[in-house]
Structures are given as structure tokens and as C-alpha cells.
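Encoded as C-alpha cells, the following chain is the form predicted on its own, with no partner shown.
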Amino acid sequence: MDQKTLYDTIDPEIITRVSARHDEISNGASTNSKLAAALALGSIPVALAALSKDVYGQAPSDVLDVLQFALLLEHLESEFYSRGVAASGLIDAADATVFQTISAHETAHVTALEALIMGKSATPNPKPTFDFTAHGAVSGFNFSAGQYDTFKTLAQAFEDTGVRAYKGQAPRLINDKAVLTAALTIHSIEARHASEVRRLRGLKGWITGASRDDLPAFTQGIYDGEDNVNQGGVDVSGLALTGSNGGTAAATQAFDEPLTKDQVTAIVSPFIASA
């Protein structure tokens, strides 16, 4: 009865993967001495714990999927900024150093993600061809002189997307501490980029509600869900401190919400030429 109760509390996917690993070991697959000793004890809880650690210590397909997904986003940003800083007369001279620095960061992110992917014995997906008019939604944008405002608008859209995208994928990396740590180091820099670009556009560094500010309507998906005020089961807009310092608006500004992979894909797809 105790064993049945234990099994019933475990996610079926975990049971499937752990059972498959147990079968591999039973059929002669190599294993380490600590795992072998745990299995030899004959204790179901100990064996399950040991096998789970063994299974999830490996590189699951989820991790590679997240890395390839992040690489796509970083390719988008890297090419956008590279073209921007290389364009003649596009970026105001006073802001040139800022965007040159951001461009260097994004290129470094691409390099790091490709290394992580190759470290998993996989091949990084090739960079797609991008369309920074979003299939005409940003009509006429081609990195020409006089288009700096549009450039900054797109920069805000990409950076705000990146911050929420990394946040949304973090749970999928929970069993790969090294990759999770690497992703979080990039995530915080994307947040700094977003804040700086917003400053250059004369905006606050944070998002209020689900407002896209003055960005075009097709970018609304970047901000949907940011009006959430329920955190950890608590309506933070009703707290006394929040109520006296901005109310609901402040409550939404204080927390950043994740975006799912599907949501981010819908946002990014218009900027991929073949989409």
C-alpha cells in the first residue's frame, strides 16, 4: 500500500524515464558506483531518488530545445544591432557607444549559446534570414539615416521580449544547473539592455500593466499578461505599502511575467523572412 501511494504521487513522465534508465542498467549499461550502491539497497525511495538524479543529470532534449530557441532570439538581436551600428547616419552620435556595447553583448551571447549547444554534442541551428520590417508591419525600415526612432522602437520590442522569454524558459532548465546559470547570466543583461533602451526613448525602465507605451499595435503580445497583480497567491495591489505608492500600476511594475515559447514564437515569427 505504501509503495502504491508513493508511485501515485510521482509524475508519470518521471516514472517512464526512470524505468527506462533502470532497464538500461539491468541490461548492462554503465553506471557509477554511487548509483549502483543505491540500487543494491533495495529501497524503493532511495532507488527512485538515485535513478532520478542519474536521469535528470543528463542533457534532456528540453535543454537543447531551450538553447536553440535562445540562440534564435540572440541571432535576431545580434544581427539587428550589428546592422544598426554599421549603418551610416542611423544612430545619434551621443548614443553610438551604447548601441555598440549592446551589439557586442549580443554577439557574445550568440557565441556562448553555440558553445553550450556544441557542449551537448549537438549542432547549433543556422541563423535564419531576418526581415526587420516584420513583413511590412514596420513599413520602409531599412536602417537608413533618419530612422533612428524606429530603430529604438524595435530595440525596445526585442529587449522586452528577450527578458520575458528567458524567464519563461528557466523552469525547463531546472535540472541542468550549468545551463540554467548561463541562461540567467544572459537574462539579467537583457533586462539591463531593455532598461537602457527605454531610457533612451524617454520611458521608465519598467513596464506598467500591459501597456506597450507608444509601440505599434502588432507588438502588444510582448506586453500581454504584465498586468498580473497576483503573486504567490497574494493580490499585491491591495497591500498597504503598494496602495500608498502607486496602487495597481506599482503592483504590476514590481513583477515581470514570463512568456511561453509559443507566445515568443508568435512575436518573433514576423521578423523571420521565411515565416
Second form
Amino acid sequence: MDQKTLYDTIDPEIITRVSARHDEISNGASTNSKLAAALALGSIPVALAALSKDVYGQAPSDVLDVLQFALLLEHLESEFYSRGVAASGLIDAADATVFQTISAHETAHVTALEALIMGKSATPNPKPTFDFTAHGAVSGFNFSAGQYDTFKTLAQAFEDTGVRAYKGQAPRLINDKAVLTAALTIHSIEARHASEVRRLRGLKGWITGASRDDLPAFTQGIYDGEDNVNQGGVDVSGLALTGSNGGTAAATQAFDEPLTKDQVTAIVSPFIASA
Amino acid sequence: MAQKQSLVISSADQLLEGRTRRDFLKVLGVGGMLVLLPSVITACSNDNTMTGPKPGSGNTLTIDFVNGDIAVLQFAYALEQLEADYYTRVVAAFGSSNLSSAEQALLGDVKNHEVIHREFLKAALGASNGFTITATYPGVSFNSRTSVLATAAAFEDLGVAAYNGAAQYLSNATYLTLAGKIVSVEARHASAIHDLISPKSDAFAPQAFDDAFSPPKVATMAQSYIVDKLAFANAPGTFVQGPNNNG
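Structure of the form predicted in complex with the partner chain (previous: the form predicted on its own):
Now the complete complex, all chains and molecules, led by this one.
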């Protein structure tokens, strides 16, 4: 077996990871038995065959789970905006370009996520049936003329949720650089959308403290935790220059916070129709 | 026969460089064309922008990727220093600028955020924070709403693309999350500033996927505003492109 040739066909990063994993194993970290056996023989090329589901890529199932979860959120947004821009007399004419732009993006995100999922030899989950009244919390909302304020309220809720949802999932993608980078380029687009919708509604483009501003109480979970000022062990509200640069309010605006998958699921579940 | 060449001058300082003068003569010698981008014209109308040090003319600032995640944070720290310095100057010039009061309030918020980002990274880096960049703004007129907003939009877009592209070099999940917490605020800024320039158009988010730029590409773009010569050591050999495939 020509080890040099085999090495040359492999992403150097994998070699690095296997080497690092070898050290972890030496230090007692657990691994699957095939990989451990291969490494015990001191043969990195042999070990490569065993690691596709272990060392490299968090576990492909984790990445797939993130992609399917993101797909659900994008389906929610895509259908919401598609129906919004198609509805007669709903969106103010002056704002039509903004929402047509957002709508096109969310549809493109659905397509991209489906392609990423199929690229992992999996099948994209189907679009569920949505209930944009959130089981009655948004009473009577059905994209009718005259409901533009409610439409913008929901748009803000979905966009601010989307930013936090992608952010929360990023660490699960840390070993799949292609999916991570794709997800991040969607994540920041959701933030652009959020800022625009918030400003259309007369708010700042950024979130202050844990304030939901004028959104209804059922959206509070979208903003809980945004008042965090502990960033990686640094209290950013207590930095020497924070006081003269907007204080704690600015310190909370300057960092958007992640949500866990469970937290996001609790926020979006009311928008999924009961089976 | 030599092909006709064109020489593009994008910053006024280029006109003062020896290499540019040689190129200029070469271009004229073959009947080529000299192109002055609008930034040069703007710069020439403002003496202040002509006297600053040239971008890249200072000491070399090397970010060594042998330090792994720390190098990524140092790169972010350099960019946040640039942004914080820029908005501090923007705010300082409010008295003589034609920005509306609402625009000044918005840019004041952005200044606060960027200063806090810079100070956060300075604290997070600890002993690895020992460098300060010197910024320069060729062609920027801090009294001009148009100039200030266009430069701000460029910085915010670059910041978003920089974080999106550098994230792949982080191996620590905590740092990845922190980068994510900052990049979405940069994207909120970018959206708002583009909307000030071109209200209710598609400018707030002109594409479905943001850019993800490699650190060398970002450094080349940021270098236009930094006196120190940016350099990388042990830079990663591979870059995983984002959906726009332009990093």
C-alpha cells in the first residue's frame, strides 16, 4: 500500500484532526473501536477509513439534524412572505420592494438547504402545514388587507428568531466547514432582514436588553436572554470604555445571543398546525 | 506590439507613489488611458486627506496563524479597531456634517457597538492584544453625509464577510459563538446604513447569501484604510468558499 499517494488525496485538515484525535485517545478519550484499533497499530491511513462518522464531522447525523431544523424555519419564513407579497392590499406599496426581496431570499434559503441535505444523501423533510395565527395567539390573521401591522409584527418575530436560531446551531457545524460557512452566510442575511423590518416598524435595527418593544407578550421568548453581558467570561458592561459608549444598553445591543434548538422549537411550534 | 494599458487610480495617495508615476509614463508611452476613480476627485478637494500617511506604509503587523483561534481573534481585533476608530471620527465630526439628527443617533449607536467590540476583544485576548493599528481614510470626507455613509456601508459589509469567512478557522466552539454574536450585529448595521443611503430598496440585503471572504482577501481590502502593513504568517492553505464563491 502506497501511503504517500493515499495521504495526497486527503484533505490535510483530516490528517491534522486524526493526529489530534490520536493524542486524545492516548489521553484516554473514548472512540469507536475500529478507529482505536487502527490507531493502536500506528497506521493513520488505515484509521482514515474508520473515522468518517467519528472524528471528522461532528457525526454527520448532527449536521443533518441542523440542516433539517434550519429547513423548517426557512419553510416557515418562505411561506409567510410568499403569501404576504401575493396578498392583495396587504403590504404598503412603499414597502413592497423590501418584502419582495426578503421573500426571494427565504425561498433561496429553502432551496439551498434542500440541496445541502441531498448532498448528504438524505431527503429534505417536507414542508409542514403552518398556522400563522399561532393557534389563535395572533387572532384572525389571514393576510387580509388592513393587517399590515400584524404582518410586520410577525416578520420581526420570525427574523429575530432566525438570527438566534442559526447562531445557536453553529457550534454543531464546527467540523463541517462547508455547511458552517453556508449557514453563516444565511445567518447574517437574517440579521439584515431583522434590522430592516425593525426599522420599518420604527424601532432600532438592534435589540436592547431583553426588550420585545411593542411586540405581543407571546413573543417574549424571542428576546429572553438578549440582556446577557457576560461574553466568554468578560463582563462587557463593566469594560472601562463601556460607560462612555452607551453603557449597559449598548453592551447588550452589541452582541446578539443564541437560542437552543429547544428554545426555538418552543417559539415556532405554535405556528405549526396540529396534525 | 505592446497592448494599450489603463492605469486605475483609486486613491489620491497612489498619485504620490513612485511606482504609480512610472506606470503613468509607461501607460502614456503606449497610448493608454488614465482612470481616476471618484474617490481621488473627492480627496483632492480636501487637503486633510492628502496629508495622512499612506496605507501600508507603516510597520508590518503580522498575524501568525500558528496561534490558531487566537490569530482569528487578533484579526477581528484589528478590524474592530479600524471600525471603532472610523465611527469615533464620524461622531466627532457631527458638528460640521450634514447628517440628519436621526442618522447621527444611528451612527452614534454603531460607534458604541464597535468600541465595545474592540474593547471586548482586547480584554478577551489578554496578553495577545499587544498591537494597535493606525487608520487612514484616503478619499473620505468626514463632513460629507454621502462619503461617511458609503464608507460605513463598505466597512460593515467587509466586517460581515470577514467574520463569515474566518469562522471556519475557529476550533473552539465558544469563540465560534462569540464571533456569531458579533457578526449578526455587524449585519444589522450594514442593513441600516445601506437603507439610509437607499431607503426601502433591496440595498439592505442585496443578495440571498452574504459574502464569506478569506482573511487574505479581507486584509487586502482593509489595507486601503490601515497604515500598518498587514501580513499573515502560517496562513491556512485552504479556504472553504461560501455560496457566493467569491472569497
